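This document opens with one chain alone, in structure tokens, the form predicted on its own.
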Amino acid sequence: MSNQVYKVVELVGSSEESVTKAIDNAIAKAAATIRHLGWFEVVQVRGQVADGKVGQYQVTMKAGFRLED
């Protein structure tokens, strides 16, 4: 087994539905262009208020992927 090296990128996902959907949106988009995506860590959750209600959820996260040998 070789020593593995990982790269960490920052992603921001958004959704009008939920925090979970915001995470899903960011991961799906990243997975379409980043090989070996392996994990994520939510570092911030925030949102927009519109007319006294949650208008949009926004999640900032770190995501890691393994670099190829």
Contents of the next structure:
There are 12 protein chains.
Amino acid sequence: MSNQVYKVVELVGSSEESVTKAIDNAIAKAAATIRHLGWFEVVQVRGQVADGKVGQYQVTMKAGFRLED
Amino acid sequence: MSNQVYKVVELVGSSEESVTKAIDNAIAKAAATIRHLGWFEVVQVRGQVADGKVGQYQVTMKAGFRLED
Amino acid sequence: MSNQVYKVVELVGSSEESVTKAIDNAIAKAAATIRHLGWFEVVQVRGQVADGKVGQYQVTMKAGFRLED
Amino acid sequence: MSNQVYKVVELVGSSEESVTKAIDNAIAKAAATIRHLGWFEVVQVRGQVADGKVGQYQVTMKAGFRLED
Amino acid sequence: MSNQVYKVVELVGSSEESVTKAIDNAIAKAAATIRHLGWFEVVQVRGQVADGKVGQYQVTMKAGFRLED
Amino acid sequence: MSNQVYKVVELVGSSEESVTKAIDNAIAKAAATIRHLGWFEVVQVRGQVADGKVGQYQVTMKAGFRLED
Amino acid sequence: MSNQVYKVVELVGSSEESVTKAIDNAIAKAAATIRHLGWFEVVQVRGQVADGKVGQYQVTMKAGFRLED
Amino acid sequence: MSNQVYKVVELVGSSEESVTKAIDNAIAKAAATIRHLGWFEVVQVRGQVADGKVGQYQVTMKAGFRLED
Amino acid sequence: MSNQVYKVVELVGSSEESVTKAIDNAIAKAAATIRHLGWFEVVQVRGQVADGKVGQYQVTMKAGFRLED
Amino acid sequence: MSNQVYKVVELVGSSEESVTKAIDNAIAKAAATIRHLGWFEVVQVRGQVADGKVGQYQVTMKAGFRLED
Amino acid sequence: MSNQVYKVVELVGSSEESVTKAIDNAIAKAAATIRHLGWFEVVQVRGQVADGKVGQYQVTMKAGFRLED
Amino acid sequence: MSNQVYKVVELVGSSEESVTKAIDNAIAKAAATIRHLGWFEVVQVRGQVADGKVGQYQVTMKAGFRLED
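Requested next: the structure of the form predicted together with a further copy of the same chain (the form predicted on its own having been shown above).
Everything in the complex follows now, all chains and molecules, and the chain you saw is the first one.
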């Protein structure tokens, strides 16, 4: 374990299907541009209602990645 | 965007299946009597244990709706 | 309703599949050694990222059980 | 355990005697108009001072009740 | 100071002008249907951005009123 | 309602009898030296254990008073 | 003051009489099996409602004790 | 940057006009008796309702000042 | 409502005039370089004191924007 | 990454020397009886004052360990 | 354990060397004018950056002392 | 004091030696690529345990810097 430094970014993933899908969507999107993505932490779960049922699950999350030397 | 006013109510949805189902159940119930329901926010996830496994997922959530003029 | 006393323990369940499975895993594990397990409450949802997608969902939760007389 | 939905309301009970009496007063008042009242949770304890001593204990609490089908 | 009971409701006021106006709008709307409205407390200040500037200030607040005997 | 300014101080009251007595003790002590004491708010309830039972209830609280012109 | 280490456990005490009794019940129960119990801290006060009045006060608390060398 | 020590006091400013005015009133009052007042931080925004509209904005804030050597 | 992903950044806006102006300044600055800026949420209101009155209002806020596909 | 379950315990470490030493003391003590201790998280830093200076640093922390299959 | 009352003050200690030194500086300063200083609790750790490294550690803390009879 | 805007980023610094070193490492790393870095605030202190003692201190912190005009 050396003295690495990590950066944490905040993301909001959304999905019409489930809370888990919203998390997965945000991680997939972030991983497309961020290297060394290592962990995430859910900050809040919200959603939109449309036609009397949940239209979109929205998960705010923090995601951390190691900064390169 | 005019100067609308919204009201927020607190609900607890439950489900024997999943966290998402508990959210869906509460929204469906609320939508049956509240018009203009627009969004929700999860406040807490709890549950009951029965026979050594989760018997019920309980999701406390806030749900907001626009007040009519 | 008599004057019972309960103890609360903190657990972290993990799953490669979903948030709900992580909860289920922790409850099943705890129920194997704790009697009278009654309820749980989610404290935090985190996870690990591997190969650009979620590799593990981790749910920190409190679980309560009644102490025997 | 079926898939019931509960509503949560926020109340402030007050009493010149004690914190417990303030809780009791709010629950008694709520129970007079709300059916299926099931649980409460204390959010805050405040009070007014008069003539150099506590004149009123005020307890903000949430109270939950099952919505009928 | 007798043993009064109060109810607290959660509202979101909005305004295109300022944070204060958003508070005022919610209170005016609530006062039109609620008697004995006594106090409010700001819970959150949010807003929408449109055309590169704030399009709407949104203030979530709790408002308390005395229940009649 | 003019534009008054209040100061808030933090106190810890203690009692061997009850939580309420601990509050009362702190308010009585504060009122002996502070004029215009108007309200209090409980921040935390703690206590010491001695000989297998509660030896002292300790209530941390904020107390507010109006500053004179 | 040497370099002692303490452990903290979470308990829920209940009482049909009062908040203070619920605290006392939990401490008495814990002291029966834990040595060197030294302090407690209230985390949450909840309760059950039965027949339109409080049927049980429930106090979640942390209790600390010194670990023996 | 030497090793200075600061004290933080808690104040509640009020105004019939706006949130900002309530902050300004508290700072002006505090500055009349406290030297080296350096910064403030808003803790809570509340208010009183009178005649169906906001009668007083109340801002609880912390204010810090350097202690003299 | 498709499965969009948003990013959230944290900003501190400042103004010598008012809390609202501090929010406006941060949004204007952010909008100059960020596309699809959609909403903001106030995290904290602080300020500097100079010559016995508020010299600068500082508003810490989160601002969210949609990531392009 | 399989579906492991972890337990989290709360400890208070103390030291007459420094905050870091208080953490180290608690971990060393816990490691003497707990296998698979993996991580810790600081919850609170407190201390006692004696003779006008810090006599003891006290660090409350959570420590997690993997439960064996 | 008699029914003592304590007062709690908030301080910010600073140091160019370490977090611990910042705590020590604040306690030493407070002890010079406050009698019966008994405990402290860290509220926040901040700092200033100068020339690309930490120029000052700042620790906000609460310190409690017994009021004389 | 003009109307500057600042950005805040979240970092995790690590060190095998101490909490302070973990802060220093993160600031040094950030300062290598960010201009006008001005302040930081500790959000959380965690760590890894290896061979029965602390193997790595990890400090999550926010760091703020002024945006250029």
